[in-house]
Amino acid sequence: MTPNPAGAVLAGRRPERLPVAPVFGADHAAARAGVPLRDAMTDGDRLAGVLLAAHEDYGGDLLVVFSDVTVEAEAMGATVRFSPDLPPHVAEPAGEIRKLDPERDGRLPVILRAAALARAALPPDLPVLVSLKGPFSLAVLALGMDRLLALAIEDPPKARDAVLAAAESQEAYVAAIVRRGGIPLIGDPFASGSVLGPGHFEALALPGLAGLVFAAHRTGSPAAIHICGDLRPVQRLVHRAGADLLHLEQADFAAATAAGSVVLGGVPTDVFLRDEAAVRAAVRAAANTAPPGHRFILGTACDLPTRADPELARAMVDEARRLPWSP
């Protein structure tokens, strides 16, 4: 059997072939599947077999588990509303951070169930990333975006503490995830450089990040953070948090491999609500700009669009894997 490409890239070593990965999570899958999309997002084998069902359908070198990102504001006490067609949203934060407990608390051992059965499900060596939130994000969703920038202009030293506490929430997640043979994708939307400028990054959203990479390898697991967005403003800081795998939308994918890491990414999710000719454009031009030294697995830039159409991701598949290649 060839070996995983994802897997061996994410190891330090030359894949045989390009890694391709449309990212995904339970809105598109559930979607594809045509499931109820809170089915999907509150049960952790419905979780789960959507999205192995749209993994085994495109064919992808790695997968990503992800339902949304209330989960972990949720388990704090906010309330969220769930929709028919649309991911669910905070529509009262928590008001409080505290310390979560990952097997018991909210749709967590939901998430950490639909690990475990894709981890069981996959060859080994194909890498199962499982998303959870980011340090600033879980501040902003748990205690709302207002409150927290108005501490981060009155009070910093408060709005960082924040921040922390929200680290040190998710250290035990870390280790859950680890535990069901998942990697840590930490997600940070919020902390985009369209949002914080580098001043506030490094401040608030640096230093939580930090912890969070060092807690996965502390568990001798490697570490991916993905960041929404235009990440140039603050990318050099981005670099210090070390993690080993870097999902990126618009960055410069050279200096994130320079700096040692893995880049996965490089394809427009806007494509895909084109057509066929426009993805496979997306695809080549993600190639023929990817970084030097095999430190890259194309993927989508972001997850793909709930509505996209499955025939799309099949083709950007295809496309990478038609592709000239020298390991």
Contents of the next structure:
Amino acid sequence: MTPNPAGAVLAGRRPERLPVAPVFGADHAAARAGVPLRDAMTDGDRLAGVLLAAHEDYGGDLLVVFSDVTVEAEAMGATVRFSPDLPPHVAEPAGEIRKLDPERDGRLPVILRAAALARAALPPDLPVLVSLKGPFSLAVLALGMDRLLALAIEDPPKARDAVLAAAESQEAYVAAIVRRGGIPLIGDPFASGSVLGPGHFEALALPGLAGLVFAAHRTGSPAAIHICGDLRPVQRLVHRAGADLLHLEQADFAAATAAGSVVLGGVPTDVFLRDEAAVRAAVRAAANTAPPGHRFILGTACDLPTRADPELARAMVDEARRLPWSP
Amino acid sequence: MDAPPPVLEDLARSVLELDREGAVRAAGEALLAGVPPETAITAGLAEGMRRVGERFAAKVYFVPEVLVAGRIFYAAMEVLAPHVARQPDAAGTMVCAVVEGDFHDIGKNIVKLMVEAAGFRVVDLGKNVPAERILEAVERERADLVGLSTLMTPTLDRMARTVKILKERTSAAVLVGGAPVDRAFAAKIGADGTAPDAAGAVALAREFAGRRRR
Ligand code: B1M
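Can I have the other form now, the form predicted together with the partner chain, not the form predicted alone?
Full complex below, order starting with the chain above.
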């Protein structure tokens, strides 16, 4: 059997074919399986079930275990609202940041159970990335955006303390993910260059990201970071976090690989709400603009939209596998 | 023509430099110097917010800076507002909202801040707002304008439905925006206009409010 090309790339080897991965979360996987979102997001077996079913259908070279962005904030006491057809959102922030026990608190055990099941079900060299929130985004979701963003300017030491408290809590989650055989994928949407400038990124987002990457490395695991939106204003700082894999949207991929990371991305997610021709064209365009060398996994720039047509995810993988490739 | 009093520049600069104490102090100094509070608001504070918008567009400022500038604007307004002889007519009333199904409100909050700083009364309905609730607010507030925002492609349909209902049932001008919205889409769904950023939204709001007054 051919070795998994995404695993090869992450291990620093040349893959035998271009690795490809439509990235999706529980919302998409549950919707396509006809499972109510809330059920998939609150039950580890069902979460693993819908994710694995979508993975098997699409045939990507890696799997991301991702439920939604509110998991840790909810465990800290935020009120989270679920609705039938949308990912949940924070209706009322927790107002505080407290240290979580990933084996016990909120839905963290649900995610860890899904991670363990997914790991056991898939070939050992297929990377299973498990999503957790970056400390800055977790602090925003737990304390409220207005409060944290205003503190960032009006009382920077307090803002830094809040983010560091979030990072300390996430360290235990990183270790728990690695124990399940998952690779921590630190998602930090509020640290996007669409929201934060370099000054605040460096002061508030970078220390926590770097700390969590180091926490993963200490256990011998690689670590990944996902930031969507326009990364360019903060990209050189993101490289300093030392992640092995960067899952990015608007960014300079060549600079990221030159800085030593594998890049995952290239295909904008809005094409999955159009048609097959648009998806196939986007895959070819992504391959044409791929960074030099073999540090690239052709993936969706962010998660597949909830209602994306599964046919289009299959077309993405099929098109990537047709591309000419010289190992 | 007389040169503008230096305190107006102090007000604008304090907002721009995110200097809360400076802005509140300059507001007091403007009153002591006998500058009409209306002038201090429009030529001082609002001018500062306009410059903040320029820095945001140039990616010198980012979201935290704009939100904090907004807080400083309102802190200084609290000093000036009680001394305004007669509440000046707002440039117009805008009802703004993020459409149903979408919880992304950072962009809408920035648009709201800039439109308000430009002298409009803004009624903010928040995020994930159904069309019917927007319609109700437009009628209740006798709004001249509606500002709708969405960042997600799947919620463009809800934006279209909201615009249709508003155009059928009210005479308010409907402006739409957010990353997946472009001119072609705005025209297709019957919106009156779209802008790529907050400064553009202010210009459109002025244009449509002006047309309604004529
Ligand atoms: C009336 O006239 C006007 C005129 C101009 C107007 C206007 C109105 N409204 C806006 N404008 C314009 O002026 C503003 C100021 O200049 C501008 O506003 P913007 O809002 O564009 O800009 C802001 C100042 C800064 N930009 C932002 O705030 C958005 C940044 C990104 C990274 C983003 C963030 C931060 C978040 N997100 Co999400 N998020 C992404 C974004 C990535 C990207 N590529 O943009 C986007 C928007 N998110 C997306 C998704 C899918 C999601 N998000 C989700 C959640 C979140 C967070 C909570 C983590 C957070 C939102 C926090 C908040 N309170 O808003 C979920 C959505 C839940 C929901 N139902 O809403 C979730 C579904 C993820 C999930 N699986 O849970 C994607 C939408 C894809 C699509 N096209 O459909 C996305 C593009 C990321 C991606 N690449 O896939 C202009 O657009």
